[in-house]
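A single chain, nothing else alongside it, follows as structure tokens in the form predicted on its own.
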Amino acid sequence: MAHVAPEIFNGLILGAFFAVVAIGLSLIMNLTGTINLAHGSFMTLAGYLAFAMVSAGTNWWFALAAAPILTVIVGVAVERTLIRPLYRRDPVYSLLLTFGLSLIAEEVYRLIWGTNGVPFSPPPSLQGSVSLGFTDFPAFRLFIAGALLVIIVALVVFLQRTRLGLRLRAAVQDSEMIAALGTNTQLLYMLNFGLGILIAGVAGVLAAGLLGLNPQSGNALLMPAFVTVIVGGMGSLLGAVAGGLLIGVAISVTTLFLPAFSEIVMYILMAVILLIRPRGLFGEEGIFG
């Protein structure tokens, strides 16, 4: 047990991450039918812009701000000149679009950061570990549980109690009926890329300071985090929350006891809980139901 119970907590951060990951794809592929494999690339971009800034002498809080919002405007840059003629057609023009940006983006950071990983450590009062009475545990991993937490509440309250979010909503409902009432839906598209870029970006820096920081980072996190979508169910907020949580545990406990299955244990996962719930686990229609 004094094994298993870190394993377990390790566990559910890994699951956290898949979640917000999760839910920043399923941001943008319920309301615009994008399936978004770049998704991966914009966390590396952000952990290396961090990595740059704190390099440069940047205090490391206020490149964990700033990192995310300067990746949401290359992503919007991205979606209003590449992204944008592809809404409403068939999704594998944009899942061929966004795989070739994925790879484009890959070899850019190994020409300008290098093809072997970076060192981004956390700051030093987030360095050291904390007691939790069956173990001692990082303080660095403390504190991304606590941000992953309040990334999924802001994100629930965004969505359920803003008009914004409200229009979200209702726009994967019925584009067209919520453009004939008068909203710019196109503007609404921007936003909700932009917002699943922003959450990916908080994501990516996170990450970099825990999983490390090389060219493909961020696309380690991404095919999980697929799975994460299919597993909890597509449209569902609480799905991709208990899918990443699930996953992550899962992953954990076998990489302790299996390890030779730890690749393939979420695979395995995925199998079973489709073969009993082919929706998924909170599958809904629309946009978190």
Contents of the next structure:
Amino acid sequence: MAHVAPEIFNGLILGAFFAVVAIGLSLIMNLTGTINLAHGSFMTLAGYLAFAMVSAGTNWWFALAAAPILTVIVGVAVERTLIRPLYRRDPVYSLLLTFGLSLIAEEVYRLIWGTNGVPFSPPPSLQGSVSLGFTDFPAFRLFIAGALLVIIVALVVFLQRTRLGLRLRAAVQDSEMIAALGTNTQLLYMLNFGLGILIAGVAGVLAAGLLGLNPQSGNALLMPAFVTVIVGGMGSLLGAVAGGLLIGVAISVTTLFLPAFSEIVMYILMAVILLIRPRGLFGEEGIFG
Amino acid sequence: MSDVIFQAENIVKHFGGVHAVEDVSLSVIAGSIQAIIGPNGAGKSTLFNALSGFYKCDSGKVTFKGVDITTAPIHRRIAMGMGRTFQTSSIFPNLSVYDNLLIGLQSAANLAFRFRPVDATQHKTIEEKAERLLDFVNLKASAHRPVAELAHGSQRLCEIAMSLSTDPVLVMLDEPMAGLAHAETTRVVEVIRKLHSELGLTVLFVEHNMRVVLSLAQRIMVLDRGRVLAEGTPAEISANEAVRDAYIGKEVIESV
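Show the form predicted together with the partner chain, please, the one above being the form predicted on its own.
Time for the whole complex; same chain goes first.
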């Protein structure tokens, strides 16, 4: 059983990525109804930007902060010019738009950085391993686990304890009333979209060092993130975390014992959970936080 | 004496081929209570949404306090002193009454998009205002309960308090009595009367309940199929033949 423990830990890390991506997706989906199929492309973009910065000689830590911010700028520009005009339309319009964007982005990354993946290793200070008593564990993985936890906790505090968080939770329930109470809803939508992309960006840089970086690497996390949203329950922050971790562990452990099933185990899990709880583990209607 | 605070001129709003509002003009006198009535589908709510900025007018001009606000975004109008409620309950059910009020109070204090913490004086001002609003609508006892737990009438009062939280001078209420039981209606009518008598606000409301309209409104505008059918005092309106034919006669008979 000794080799199962690290696999479970790896699964938790993978699951934390799913959770963080799922939370970003949910933020955008719950407030504006936009199903952002380009979410993975923004993760990939942040990864490549960080890679380009480190290749140009900057510090990895600087890239970890700067690449997500640049990605947010791109994301907000996309929101303001392309997505905003579609808010009043059926969600299918923004779904098609962001799907198109993700295809375009993938080809652009291919043109600039090549079809094959690029090597992007963590900084020297995070290479090597840390002894956990029962096993040695790679330091970079531990760092990622801590960083993702910080993101999730920070987001909960933001949504529950700040004025803007109160507005976002309220706007998810009724965006007309929040406008009637004097909130600039277009600005709120923009900040919310930017927040979703910021989380995706940080996750993208971290994932690039752990799971590899190629034109499709962000999209590879997108599908499990959607499954996470469904398993955890739409609109539930706790659900996204629980769902993500559950799927991550399920994939890791299946890889160990039944590698052939690791690709489909999350769908089996989703089917079983939806049979028992049709709204997902913690599903509520349209409420976030 | 008759200062016009809010004016709409020749408002037109079509949805595809449907002429929801056709050339409607309206003046609201500062400090008055005015009502818009009309049968279902007369365009009352459409007009309301066009006047408050939730729909874009196809043509026409809207002025508030002498400023052209025809194309102003909603939050600008709110900042200028317009407040409104909706036909369907638009409270945030999972938040407490207090938090519901906080959203508007913070917008009015210009704090919504600032990240730094509220300082002690600002905090005190907001708290005092919240207390006053709770007092005004008599919801102090339920301040920290989720709104979803309150009775329908109390939820409506919470909504009215919310529309007051942004310090409006003109309050627009879209069917404030919709779905209320008779006893609850009395409570809400009292609060609306107080908006006018105690706070000196201008009130414009859409309403179906004729008894409420005739007892509250100083002036009434009747819409029918998107056009103005009649305008006048309650006495003039209840005496108007065309209005009786189109609307009131039926209602009064029903309500007796």
